[in-house]
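One chain comes next, on its own, written out as structure tokens in the form predicted on its own.
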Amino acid sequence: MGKVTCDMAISLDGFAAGPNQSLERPFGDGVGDRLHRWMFEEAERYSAVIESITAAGAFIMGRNMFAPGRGAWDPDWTGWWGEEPPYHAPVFVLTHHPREPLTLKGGTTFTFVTDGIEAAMAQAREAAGESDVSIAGGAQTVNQYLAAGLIDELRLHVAPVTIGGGERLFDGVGALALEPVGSPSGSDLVTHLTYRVTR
């Protein structure tokens, strides 16, 4: 059985998104693509690194990750990256609006768990089999998963940026041990760090 991993993007302060997320301000105000920019400026420099968020063999994500709404389906909307996401493999999105699965292309099918974290862990680890699987976010789901102990590697992406609101990592997750794996490494728009999460 593979780890269970989770790649995160957050400001200096902590945060993964601001306030007020939208269709149109995915990250919430103010932020733009200001965590992510080495994502993109810096691509071919931290290609394994990218490579690395997107290996797992299943996924774990909110609904606001997947949707900008909360209430009930848009049966139109399939996710905020267009034909092809990704993941090429099996996503559990958390939700409190039942829906049928979503295969897309290059592998990636979304299968939308109405019966919380436990059991969307359940079937992340079946589909995944011997490979990890990664907790992709947001913030509050991450926190969850945290605060049950169910996160192995913790991989924090931090922009030195600083937001002042919005959705924080660690909020609610109680006492955690985060024990350093390997050196951080970065550049003027990130700096990189894994540790192992223990209590």
The other form holds:
Number of protein chains: 2
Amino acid sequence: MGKVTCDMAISLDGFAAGPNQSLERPFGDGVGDRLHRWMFEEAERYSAVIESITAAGAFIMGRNMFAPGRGAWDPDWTGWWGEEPPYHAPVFVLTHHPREPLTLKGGTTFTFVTDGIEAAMAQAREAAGESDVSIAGGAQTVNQYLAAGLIDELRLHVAPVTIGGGERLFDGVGALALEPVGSPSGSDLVTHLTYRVTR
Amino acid sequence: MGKVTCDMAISLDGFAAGPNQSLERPFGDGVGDRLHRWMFEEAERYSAVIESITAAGAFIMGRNMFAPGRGAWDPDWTGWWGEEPPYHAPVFVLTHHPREPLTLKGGTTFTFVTDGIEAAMAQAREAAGESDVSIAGGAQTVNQYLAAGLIDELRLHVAPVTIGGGERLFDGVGALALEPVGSPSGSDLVTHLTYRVTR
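Shown: the form predicted on its own; wanted: the form predicted in complex with another copy of the chain:
After this comes the whole thing, all chains and molecules, with the earlier chain placed first.
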């Protein structure tokens, strides 16, 4: 069985998104590309890191990461990523609203799970087989999995900015003990920190 | 004129202290030595880092870092650091309660400043001469200076733990742009990150 990983691009004050996320501003007010500049401007330098973010055998994400807004589904919405999402694997989307699975190009499927984070984990584990399962985000979903003790490895990509409000990693998670894995590394646009969650 | 620096030992979720700081628990409930283990257990390895924390020509700290509790002064209280505090320089303590200056062994003086952060900075600048001024803490004091744009260099010492509540660095500071200085480094007990505040 693989491990459960989680990659999060956050600000120095711990936010994965600003307030008021929307179709027009998927990362919320005042964020724009501030958290992800390294992915675009240093794509070559960090190609291995970027590849590892989508290397898992299955993914879990929150409804809020799959689609803007809440409530009933817009059946035309198939995610933010166009015809061929970067996952190339089964993705399980946590939601309160049932929906038929979607199959997109390149092996990405979206399955909508309405019975909670543990059910989604069981499905993702089965789909991944021996490979890792990745908790793809957003912060609220990651925090639920952290609080439940279900994440093994947390890979933080910390942008040298503060945002001041929004969706914050670790909110409501309480006290954790972690163990650094490898050495921290970085550039002017990002610091990469990897931790094993040991509590 | 030197620069204004700030060293902060924080948790991965950004807390410099837990809730309910007191005489018995100066770093608040549930914190103990979790943020500072590296200073004690890796004192030799990090002797240069530890020395640099008290290398400035003058220091500024909040009342809450100098003494437990609030309100009127206990005239017998001369700080947490015993007869010879590690500062060996003038320290300016922000407070609403006037008090005569204190002179301790080894060149540490505590001067109590009741007219605000900018007045304290002016006094510290004058006392430091060409040397740096260090904002020693706690988080609330650092946040005030960050919000006022008065800190040039932020040196974070991030312990691999989360605390879940208490005094948080960057609270109320809003959006900042920073620039990493040098490379991140660390051990199992701490990650050192240095930033220039550029906003």
